[in-house]
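Here we start with a single chain on its own, the form predicted alone, put down as structure tokens.
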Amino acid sequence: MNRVVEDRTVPPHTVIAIDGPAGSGKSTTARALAERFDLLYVDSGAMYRALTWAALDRGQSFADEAGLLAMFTAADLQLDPARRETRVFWDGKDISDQVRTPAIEANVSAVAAHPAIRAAMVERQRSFARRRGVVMEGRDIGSVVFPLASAKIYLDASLAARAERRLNQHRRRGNETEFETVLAEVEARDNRDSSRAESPLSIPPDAVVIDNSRLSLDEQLERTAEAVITVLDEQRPRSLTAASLSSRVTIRYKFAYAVFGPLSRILGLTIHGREHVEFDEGKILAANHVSNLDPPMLAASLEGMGHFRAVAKEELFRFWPSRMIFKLLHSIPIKRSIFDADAFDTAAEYLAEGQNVVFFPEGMRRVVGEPGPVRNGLGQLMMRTEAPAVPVFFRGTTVAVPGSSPNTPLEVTFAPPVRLRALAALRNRLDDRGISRLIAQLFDQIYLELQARSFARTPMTTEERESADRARPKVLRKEAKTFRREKS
């Protein structure tokens, strides 16, 4: 059953991601939200601290990634979300007090920096959310662990405020230290977390940023809970009547739907998440790209929903058959080897008018099973227009056959819209190129998550692997040629 919070419902499988630097109040806030919304609280930091404790206890080098991974994989690590602080058990031993000492604090970043360790932790953390709704806190929860979290919060506070909180935590645990020492530790931790190569600390572009430097604990909790409820309300699909949808479909699109709709049914297209596509405002449909069949299948999946403008490579406008089709649907030609200002201007104008734009942010067809990298163009368009972007994931368009089958699953999946809620905060820290990269990295993770969900339904098939092997050399050559200027 859903639980009513201030006369509003919170779905039982809600995932709330809370990120922020050390001492920003993540654990306290996450625990309170979990209790309020009847969700499971998961302290991701405690998992890294537990492995750090085990390495110290056994004399394991922090630089030995393989040794640390073997230790973590073999261990029975359990978390008990107690009221004040999560209880941590390693192979049945309660190490809750040991994982919160200055020695652990000083070394946990070194353990967390290893890619293999983070990958194993992420998989363990995601397993919690497969069972029920969770509130999880950490430093990459909204950007890596749960890129499709129902709601994302980034808690921030001044360095001095965070050091003071950490000092009070140490004293409550009986660890005597000085403010200046803790201040230096927190600042050093910030630097390590922000500069590490693997999943550095950053603000998820779609997170609500809350600076709690001057908030009381009650004010912080209330503001965070209200932000979560607001985001969930924004993400809740709104039904559109058949009449309102029909009025949006022009004769050109009725013709296109008449062609592509039957084709998709012949090929056995399965559509997931169409409720997330509502043409009630200008939206970007940000789709991965593996085949020339992607655009027709996208059109088929939106049959009767309205019309959209597709940004398509200019090469498709050079030959009259394809040029006729793309012009019929008001598509926007784009030069991919440069920043095509004209194409972005046109797309921005359509979005400002409340029209919808299809954008393939990888910039070219990719290898099946290997989505990304997303280029900077999507971030530039989102920042310029502040339009939400609906992630779209295609599977099976390279091996589609009539009727479809478990060996050749044909799917299109829509995720909830991504909105740049953190844009103002990000602009205080980064230039536009840096923000574009964060947006691109978020969509890289979103596509990987959508792919993982699809593979959970139907594992990657032999036909798909063979298709990927055939395509990979050509894709790599084309990528080097198309984006050579971007790399220079």
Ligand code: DC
Given for the second form:
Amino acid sequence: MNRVVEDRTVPPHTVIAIDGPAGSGKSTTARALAERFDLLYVDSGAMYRALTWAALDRGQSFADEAGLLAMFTAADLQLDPARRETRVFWDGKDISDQVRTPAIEANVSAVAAHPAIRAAMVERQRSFARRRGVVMEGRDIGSVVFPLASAKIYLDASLAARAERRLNQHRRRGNETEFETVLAEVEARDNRDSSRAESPLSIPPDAVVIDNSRLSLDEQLERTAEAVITVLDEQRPRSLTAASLSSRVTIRYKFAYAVFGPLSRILGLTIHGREHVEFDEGKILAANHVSNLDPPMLAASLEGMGHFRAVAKEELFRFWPSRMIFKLLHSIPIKRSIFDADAFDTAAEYLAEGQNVVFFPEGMRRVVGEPGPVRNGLGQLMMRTEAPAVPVFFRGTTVAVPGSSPNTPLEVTFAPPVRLRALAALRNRLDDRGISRLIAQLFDQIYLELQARSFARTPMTTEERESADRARPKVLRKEAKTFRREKS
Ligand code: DC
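Cool, the form predicted alone is there; where's the form predicted together with the ligand?
Whole complex next, starting from this chain.
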């Protein structure tokens, strides 16, 4: 009989984020996925545990953020993903058993709550993925560490099921303890991890949520692996034929492309990730905003691919010539000082028809280098329509004048679409406002990530800094005026 070898290949830089509360089975699942897909497994919780161990060992106060940070940066922390449990080494000393004791579990959340500690951990966690693809488990992996992870899983289970598993783990290690004690400890730790101000445990809106309370381990692993494969497949761009594309462009848009296309070539626009904007379903193109040149460059970057509707501030529809352009392109006027139900209705209708809608979720032009904050409108639109949102990031549009800013790249970057896979689970826990906030926070992180990728190619230039310094006071004044009636 022929030997059949399963194809385990996933692209080499695949990043799989596994989040969930204590005892939800993250480690077992993440390790199994890493093995199956030949990726590096990283237990991010072990890093917070190691620092907690070192603090206890040296009598360092858990409240002293600077002291903890100094300890962490000076230490050589190594993780070795072994078969059963990640082995942890602090300055060469094997502390794998010490980091899994009740004393650590009682104090780790206090250490993990410090913003400076989290920033240092996140930096280190991201560095793993620079070398090769990873499966990383933790609390903020899909929301903060890798907001653009290739696939995100949120594991959950009832409190009783999770406490039972922790109890068994403790007993296997010889830590004698009672079910009630572990239950109380797990509950208290979840509360601390979910209520802290900095990167709390939350369900990433685009994660696949798997509740494994009633699943056997095998079922759970199978379900998770299937979910990952499905998501990777869904996120893979499919190329459309030139003929099918051009037939979708209306005369009005052909006209717009004829103007903006050549302009973008004169300015030297580079387009990244255009394949993520397939014109096969209504998508929200959710773009950061720094300059009036953003919409024309977006149009230019979609040349020949179809048409779209842009949601634009109503002020632009008042006077010629902007009025003529925005009307010609069937843009959607929006009032920003109130919740503009008409604008949302129109955008939702277009999306339902399968058209793409451009939306600037920051609500106004912001400062170069400081994207966000994303406002609640994007989440409201996504929840209502369940349309996927392609993150779009502009760079260089504030300083793009032919011949005068050769150092700053003029770029538009498209990221893979964000789909609200976790909506049902989120609706069980949060109201619409809470879900919109989570979506906004995710996009804040995504813009920072896209910016970081661009700055890694070309660091922020002097002219960008100058344009940011000029814009900052104006942006703050305008923000106070435009959104004064919106409660945050
Ligand atoms: O996954 P774990 O139980 O080993 O994590 C230990 C603690 O570390 C957890 O209670 C909160 C913190 N943690 C975190 O804040 N962020 C992560 N990404 C991972 C863990």
